[in-house]
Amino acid sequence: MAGLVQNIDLALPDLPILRYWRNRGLKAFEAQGVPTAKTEAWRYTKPRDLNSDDFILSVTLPIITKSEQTQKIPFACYPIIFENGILYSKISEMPSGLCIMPLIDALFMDIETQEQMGIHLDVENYPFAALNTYYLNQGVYIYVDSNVELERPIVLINHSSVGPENLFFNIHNLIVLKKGAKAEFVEYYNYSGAVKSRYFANIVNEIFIEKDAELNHYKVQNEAFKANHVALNMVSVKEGGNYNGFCLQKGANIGRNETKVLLKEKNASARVDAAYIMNGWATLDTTTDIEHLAEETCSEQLVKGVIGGDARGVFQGKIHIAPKAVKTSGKQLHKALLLSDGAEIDVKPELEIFADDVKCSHGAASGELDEEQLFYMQSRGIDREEARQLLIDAYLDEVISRLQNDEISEWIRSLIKENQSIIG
């Protein structure tokens, strides 16, 4: 734990709310420590490399150019660029009704932002969110005003480049959609350099969706082979609001994307989908917790994984129906495709129902590629490896086709096809 808690002068403004959260984050992390095999929420994802004492906090901004990053995004967007977890460039020209600024600046300038910060962030039960809060420095505040519908997605790009080994960085974002607003938010985590680069990315998103607002949230995590990536999304949805989340995980030694959604008022809804692809000895974890706290709320989840080598896929999905959440619907389905004898999948679905007149279901299935389909395709002149890839692409496309934006879904399909050998 000593390698994760470092006394670094971050040159932050003297702000009481900032001191409060940093102190609270440190106390909460020290009380919990790094999860162990006995930590129920981490029982399948053993954080073996997250307890190292040799991590180096990212405080220096490498030299990059904005064009080097934005050329990776093949559609028009509002780009926000980070390098090794440090904000390099934010949007210089924003449409009316959109505000994006460094989170620290927003906390310093705006009382409403201070009041929203950490409302639902239970740092006492999320150790890495507590650590992220202790290092509260890097991140952005995104505000979309009432009834504003953005024409382009907001895209946060974090590029991990060649630099000090064992780099450790924290990004904390606060996203607010006011009444009737509509927006798309994309997170893209990628790397360059040695495929075995070792670093630790620790991400927190606090998301507030007000009445009748809608956020489509897409994420692509493609970190280096030996990297670690831990992320927590805390989402609050009010009456008639809608949250659509999707995460594709491809890289990392340990990759964990955790999403907690609070459906707080009538007719609030959420869709939390994911796909993961891995080989080697990686562990990719998708954890969700959806709380139906009001009547006539609705949630859906579809998660699909493709696992080869000695890798492990983890899905933990919880649906909680509160006593007052009558006429609620909650659906959850996880499917996994195992490509080798050494591949492993661990699934833990949970339903907690404390109300009558609800419709809830969950399911899980795993299997191998259909040999009959492979034989049929080979009999039509398709090479076996190509046939395997076509079946894998079709398998994953069930969840990709649910995305709301065609340009983004095509981009994600192209990323899945990159480095196909990892699942071949």
Second form
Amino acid sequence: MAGLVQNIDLALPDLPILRYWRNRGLKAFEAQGVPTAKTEAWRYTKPRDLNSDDFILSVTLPIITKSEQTQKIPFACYPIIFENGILYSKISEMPSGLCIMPLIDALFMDIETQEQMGIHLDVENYPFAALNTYYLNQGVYIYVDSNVELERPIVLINHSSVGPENLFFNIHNLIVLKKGAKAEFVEYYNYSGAVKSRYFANIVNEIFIEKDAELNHYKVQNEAFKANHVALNMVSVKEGGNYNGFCLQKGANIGRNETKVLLKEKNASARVDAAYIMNGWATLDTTTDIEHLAEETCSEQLVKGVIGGDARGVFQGKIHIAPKAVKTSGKQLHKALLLSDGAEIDVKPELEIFADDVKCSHGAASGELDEEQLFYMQSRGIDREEARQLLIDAYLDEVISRLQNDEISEWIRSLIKENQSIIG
Amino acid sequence: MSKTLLEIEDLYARVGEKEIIKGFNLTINEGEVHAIMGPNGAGKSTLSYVLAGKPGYEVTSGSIKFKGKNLLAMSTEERAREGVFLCMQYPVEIPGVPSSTFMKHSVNAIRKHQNLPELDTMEFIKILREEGRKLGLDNEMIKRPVNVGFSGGEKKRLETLQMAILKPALSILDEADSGLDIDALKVVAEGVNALRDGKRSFLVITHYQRLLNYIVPDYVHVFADGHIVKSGDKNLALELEEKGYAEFVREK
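Having seen the form predicted alone, could you now give me the structure of the form predicted together with the partner chain?
Next comes the full complex, this chain leading.
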């Protein structure tokens, strides 16, 4: 047992690219450390548990069958299964134009992947992404060839089944959509059993969307109630490309999903939506940073949360518009429903506009359940709890109904309802 | 002789510090239609909210019995399940909740209370479409979120649709005619009349006599200053239409 930095055996220690990233990651993490109250980017989310010295690096696969996990997905997909952060070695058959393999295999075999790795990943500014690259080992490389439109979504599942020990695992994925490619990528972090450990899932996705390509990215974070989940999505979008991101967070004690999107060329666009629902003592953090780097780029964000108990919702949304990024539009809206006196939200919108002729807006609102609506429903025989539930579901549904894939949105609706007991 | 459904005795109620219902008495038997008429501000809507159990409407003394049970001891939803239905003057909008979903929850809550099996979606949609058609509510509207973007007439039709489906023992219509054109008013009235079977009862609260041309009451009560000041048959409504409420307001 030890703290977050440990010396363990990782695959291919002598491969220069891996050595480079592992060294750089270590240095960058040591320079930054676990964020404290003074770390501006982590002002509202304090990952105190991550200072403890009882983490165990997850290195072996426990015994749970892969099919058990895929059965949880109610639609046809190309599955990628992780257990406690470890990839099942075999990846199912794939259609032509799609390649999925362990990231370190891709880095070993392919110079192009080596060159692409980490292009936008300034680990010096992201402590946990730095830590993640120090342990660069687990994760997949996903490649969708030019003009290929995938019939099914790619679904990455990580299932946590840890015992009493505080496991720590890192997953690092690199996703490339070549020119004109279209794909859907789902990430599902879940657990089973009575998981009471403070395990730590540390995720990095590097996503490259080339000219006119389009990625719909859906994520569900439903970790065990004491767990820590920190993720960074580093997305770059080229001319005419489109990134559609959505993240539902409803688990973990500290959950942070951070997305940085670089709209690098003309007509690149992004939607970065999120929903969260939580009570207890948890903090769920949605942090976005959209960089409009070229003209006529467009971004949109709708984030809605439902917070009860003594839980806390955090939204930090930054929109940066570079001097040459004229005729761009950036919209951002965060809304939260507070169900108790102890519930709290912290919102930090930031607009940095260095260009003329741009359309930008941001807004934030919070409120409580509407007593008139509750009374109306009760007056029709619906009990108060059920009425609250209907209103909460409806509140989040404004985000869910924007998703482009009906099967996935139905699945996400069912996950929102699962084991949900939001008490005011 | 028909059975007593609702019995209100010497009721006093207030909203905040203000006493609004003062010494109100009314008995409604099964199958009867009672109309309560009165000047604006007399407390007619307060009465309807007290019956439905709206938070903030506090009964300070008196009793209300419904089917012989103490209505005041029941929560809003229990009253609804027992058969009290309030057709609201201003039904709220509920964005994000489809009308059909809302009504399904409502019907099944009441069926559960009556020890009836819950309806599955197919059965429910069939009933909903049938009843909706009678009231001029098409399938598209039924799928829309509750009352969102509905005109005044459409809102009242949706209220009437719920009444038609829930088949309550007592329907309270609070200013059901406000803001309605004559066609919408007829639809609401037809909905009520279709439910009149000699068992179900109605309390029609209205300022104008107009609605009572279509829903003909057995009794008419004049409500002023928190209680009933005069009772009669349907002719009383016509009289009020002619003379206005001046005589009762002056009593103050």
